[in-house]
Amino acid sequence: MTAQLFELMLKAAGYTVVISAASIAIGLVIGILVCAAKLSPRPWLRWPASLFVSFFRGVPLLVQLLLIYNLLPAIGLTVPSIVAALIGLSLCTAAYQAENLRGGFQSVPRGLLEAADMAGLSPWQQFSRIRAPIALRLTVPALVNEAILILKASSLISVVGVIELTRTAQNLAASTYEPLLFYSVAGGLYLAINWLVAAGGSLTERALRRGRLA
């Protein structure tokens, strides 16, 4: 492999990168309001909240890419197929998230609200002190999960049109007849990437238990 066609494939990780990192983001904030609208006592906010998660965990992504990038011309939307990619990823992961969320906020231990109750703790401080912090601790392993597989899941964007590292490895391995060498180092490329992403979630576990015992 010549250092052209290496740097090619860095650059496709690198696009790789932001697009999941963007596609998270996303998803991050929709989760959070989806999981808000799960956790209402309002059957209308909960109920369509119910439907989105089911919707978007049971549909397979590659189904949901598809479905999203030929639904947007029908409707008289043209958007570049990057577009139709980042609103797939983000709205599958959203619905992930937001369960991930919920669990954490219904873990928080009952007797703690009772005792901030007690205390003439307002909703907001309950929230901001108590649950916010509990429900960030016991979710990030879970976040840090779903970061690492919608980097995986990525892959999958090559369906829409959308040249990221796996294409540009199924681009170069064609051209060159060398899969197994391109392959390969897309491989390794996805596992460096990913492992840079476990390390962080481990640091930021780390700092979450200090600030705890501090």
Second form
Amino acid sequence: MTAQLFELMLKAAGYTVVISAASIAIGLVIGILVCAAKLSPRPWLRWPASLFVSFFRGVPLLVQLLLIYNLLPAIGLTVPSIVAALIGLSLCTAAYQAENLRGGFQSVPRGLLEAADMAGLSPWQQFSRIRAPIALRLTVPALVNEAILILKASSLISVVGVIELTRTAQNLAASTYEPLLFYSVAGGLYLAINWLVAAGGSLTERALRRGRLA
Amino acid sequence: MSFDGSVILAALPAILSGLTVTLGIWVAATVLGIALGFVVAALRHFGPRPLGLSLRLVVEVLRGTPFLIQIFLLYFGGPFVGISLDPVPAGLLGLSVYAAAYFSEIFRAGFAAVPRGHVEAAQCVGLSQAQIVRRILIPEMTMLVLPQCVNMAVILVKETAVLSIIAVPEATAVISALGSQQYAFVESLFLLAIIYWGLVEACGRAGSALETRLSKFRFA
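Now that we've seen the form predicted alone, could you pull up the form predicted in complex with its partner chain?
Zooming out: every chain and molecule, the one shown earlier first.
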């Protein structure tokens, strides 16, 4: 493989990272909303949120992507395939992140909330100073895990025509007739990215633990 | 957008054959993955150190790369090293190996979670290594790893959809091909989504029911 082709693969890997990061970020925002709806006392908020989570966790990402990719033009929205891919990845990860967040909120020790109540904190203060910070900290490992899952899952958006790492490897494998080489390099790049994310995750966790109050 | 149900009715036989392939590959890959994963976990636990380290490397690579890349390597790269497989065997082999990597991690954690005292007690009463594995480790571990195994089985149903990309005639391939022939893409994809959703929900429920039934065997 020439240096030029390797550079092409590296750029494609960068694109994969950007798309995955964007999906994780958008998915986190949607996930927070869905989690809030799921923890809400109002059934008309809880039900749709549960349905959302169950659907996006129960259907293969590939089918979700194909559905969104074909559904958008059918309802009159013509968007580039990258937009369809981003919507699909974001909604899918939002469902998983909502569940992770819910787990985090439910693991906040009750004693801390009772103490906050006794100390006279208002419900909003309890949420913003006690519940949210602790829940978010408890969610960090799951978030790192989710980022790695999405990095790997993003290979599926090659199917709807986004030229990311997998699609680039596919194109180069077909044109050079060297599938072993290009798929191995692509696999190596995914592995390297995931190791970096995992390492970054454990550093963050350690930093958070050092800053822990209790 | 119009929703045409008759398209689906006319194509029922094709849909059923796709579903059969999906279910067949899913069950086979889950069973093979559990068996192979158990062997890998046992070798890592009891085997010589160099073997354990090299297995760990293989597992890390399989867990750190997308399944799609693995299946492309096997299906398109395989013929270059003398492994020429048709889509179905390639898909089954690829999915089983992928599953084995994840199952082996589940079992490894399971082995580690069995209290040491139980193993020591078994050694004291003179059980052999094989007896300890068969009578102590496996039964105690089974209860510990059951929820994660069900979870993995659910992930594997969803991964079978990826095999449509290498032309395995499973549900996703059959039903989306149907959609493009009949120009009813959205209808068929909705049907497909509902089918997977139902499968995943059913698998999850069955798993919880199994856990409840087996919970009397829980030791801790």
